[in-house]
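Here you get one chain, nothing else, as structure tokens; it is the form predicted alone.
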Amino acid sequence: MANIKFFSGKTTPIEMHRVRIIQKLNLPTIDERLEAMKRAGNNTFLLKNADVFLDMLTDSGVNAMSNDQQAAMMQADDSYAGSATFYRLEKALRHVFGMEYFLPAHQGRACEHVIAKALVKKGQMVPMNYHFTTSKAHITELGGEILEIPVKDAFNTTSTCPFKGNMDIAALKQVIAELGRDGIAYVRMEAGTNLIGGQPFSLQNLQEVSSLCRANGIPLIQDVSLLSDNLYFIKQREAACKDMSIHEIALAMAAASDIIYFSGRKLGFARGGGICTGNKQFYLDIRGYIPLYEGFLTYGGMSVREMEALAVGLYETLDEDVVSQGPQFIEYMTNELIKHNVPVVTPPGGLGCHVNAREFLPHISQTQYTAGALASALYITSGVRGMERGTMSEQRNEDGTEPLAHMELVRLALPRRVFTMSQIVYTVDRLNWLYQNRYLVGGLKWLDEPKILRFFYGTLEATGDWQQKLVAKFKADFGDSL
């Protein structure tokens, strides 16, 4: 991906590779999309692909593969041990961070629960610059906790900060004096913050909480799902890593750690996981799990095919040109919202566009769910698919009560390699319009509320009629477009 300057003065994405495939979209009408809003309980995890214009809900197993990924998918070898192609992965996961041991599993949360599993006791807490809801759940579920203490800039989504992912290293500090080394499972740093606005750390972070975890004797996880993103922004923002190389960069984030995990749905433009670890001691922890939960110790749940994706996807990731397409995407639409006044995240973080809900929607409740009334009303003005990141992506207390979420974000998520610039001009656009009418937005209130993992099948309705209030008002503007 480069920036490129026009002769007008405008600096705009281009992209760096042709479009060889494509998939027909569709756009229902208005009408069509509040029945299909209505029939998914205001979830758009419930949405039919079939009545999605633009698909912005993630970039997990949607990314575009390379002619050079779909190639080597035709050499799988699909032996059930003993697979050539997991040798080919192991190879490039050994190539791309240097260690020793790898555990392939099905996906970044397969990762998670085993490594709970192995190495999560009944009320030891885990520390960690922020919290992933399915990385929570395998914790707690297990009598854990966690603990949350990133660096104060956090949660101020305006912000020049450019490291807002980095963990408060005084306040870590002061957990290990508190809880001691028995006292704590491991700390846990995420390679972009997905929760607060994708939200990179710097090097020297990573490298100053590896230090101290080294020091007492406390292992640190590094979930590097979003790697390409953070290393993209360690190379621009770091000032000690400018002249790094990618590879170089993915080197020294690896080292700094004793274990990394990896949904292979983000990294490395695939399917799939992977657990890696220099340190055989943990390798051997962890191993038992896989054949338990996973399959076998050369597939871990796995087609050969993804693997084989997964390993060509992994050395693209080394690649400039590759890396810096979703950050570059991101900025462009960040700043074009910014020129319209919607409020968003700042600075542009990886794997999204984050839209502050809170200042979006100011009269409705978090009680109510501002991001997902936010991602209801978009879906219903645009055909764009968001997810809710709020207050519907927590988990209720022990007690019943409702944790209110730090930040009320809609994410619209970039996958790499699949949008057109027209499409983000176009989603920009709808957003724009809809904050303009955003007082017409309502709340929301829970039909059917799952214990866990609430927000990937919960249904919802809307609190009054203003679903059929904002299409009257969209047609009036719009008249039959759609």
Ligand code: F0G
Given for the second form:
Amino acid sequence: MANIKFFSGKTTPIEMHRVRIIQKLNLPTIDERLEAMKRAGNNTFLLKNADVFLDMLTDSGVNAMSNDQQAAMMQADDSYAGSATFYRLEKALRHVFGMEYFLPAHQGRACEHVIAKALVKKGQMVPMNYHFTTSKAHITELGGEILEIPVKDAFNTTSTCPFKGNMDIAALKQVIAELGRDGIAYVRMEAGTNLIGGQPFSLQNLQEVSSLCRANGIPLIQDVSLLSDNLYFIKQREAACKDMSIHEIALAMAAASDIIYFSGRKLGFARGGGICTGNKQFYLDIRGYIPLYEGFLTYGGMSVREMEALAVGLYETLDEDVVSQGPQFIEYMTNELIKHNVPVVTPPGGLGCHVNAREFLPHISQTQYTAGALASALYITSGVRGMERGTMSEQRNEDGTEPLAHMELVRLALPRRVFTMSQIVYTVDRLNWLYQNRYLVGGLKWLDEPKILRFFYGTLEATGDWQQKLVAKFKADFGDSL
Ligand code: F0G
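Same protein, different condition: the form predicted alone was shown, now please give the form predicted together with the ligand.
All chains and molecules follow, beginning with the one already shown.
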């Protein structure tokens, strides 16, 4: 973000864009919100968008496009094979990452699917800084296993460690010594590590992982879906990189990896996905799966209009004003919440602000879904839709017991370029009120619990009448205010 100092000494981040197309929002009354939450089975995934005021569920596929991206969509070249759009996107990726080969796929998990198909053999291990749900699923589906070896600060919710997404190098050395080249399919590093709170790794750590992998002939694969946040944090927090441009950092990250892949729903302000590599053999190994599962090699399941927008969005990602907007808003929101003693994950990461539900609601056990209860209570209180990232998002063990999540978080994602500062201020205000009234909040229990990916579409109910009591207190404090 531009270096703008305030005469008052305040440090409020400023949007370096203006809004030229808007979507009207609706804030239902608190009675309507309670009804909507009940209809949704206390699962924020099941809320209708029409009932949501500020949608902080995810940053996936909902980042705001620029006027240049919209203009580019008009020149999309529709053809099954050889579309000019493909070559424009390929050129953008070559520019950003300096890698020769590009394979398109319809979204991030599709990249994970074809990469795992090509590289994972039954019984092989994939060491990683931390898993993402879909990346883990595709590896285990093929009989592989994952091994998470982040630095020990990764699960420390209140930390000053600037790079909680780093991999533990000693642990990687040990696993390579134990399993050898053949026991390891590849090593995976995830930029802006999603499930630990959008936390970055450092360029130095990535390069150390890379050297170890190269010395042992093990491929290093980087998930760069959340690249833009990680680029910003490297520039801000890693002294050795402070004079590098965002583009130089992106090139150095790519140069350390054998294959990179991304969700275009996160990176590039559009939708889609892709795999890049500088290694012809990897390209050939993966290529055959694209026409089989995704689409022909020049679109891979993406719409050409989205591909045009993605190409422009990738160039925009090299602009420091652009990549800094999300992390600076998240930092502001996190610091404001800290001022009100609301427990949040620190240091602030990318993607969104993460509220620590176990500390927020210490009286609710994880078996009553602490983070799920908080997400439900927050929607009723504010119309803000967050995402549960805790025990509800886990899957039961074979014997029916409940594996308790490492952390109980409510993620308040800030899709890039979407929210204004006053909307952040409102969310902080309502969270502050909810924290003051936290002992009114109770737990949840399942009404309908699907076996697979239950968090997406399972329904729950409140234990007791705590939601009615919360609504009554809200009305007592706010009168007829929304
Ligand atoms: N990798 C990371 C780090 C992700 O965060 C995601 C998606 C994917 C891969 C899969 O990409 O959705 O395009 O298939 N994260 C979304 C989220 C779903 O809400 O955090 P996809």
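Superpose the two forms; the largest set of C-alphas matching within 1.5 Å is the rigid core. Keep in mind that what you see is a predicted model, and the values were worked out from it rather than measured. Numbering follows the first chain given and starts at 1.
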- Align both forms on the core first, then report whether residue 448 has a C-alpha shift of 2 Å or more between the two forms. yes
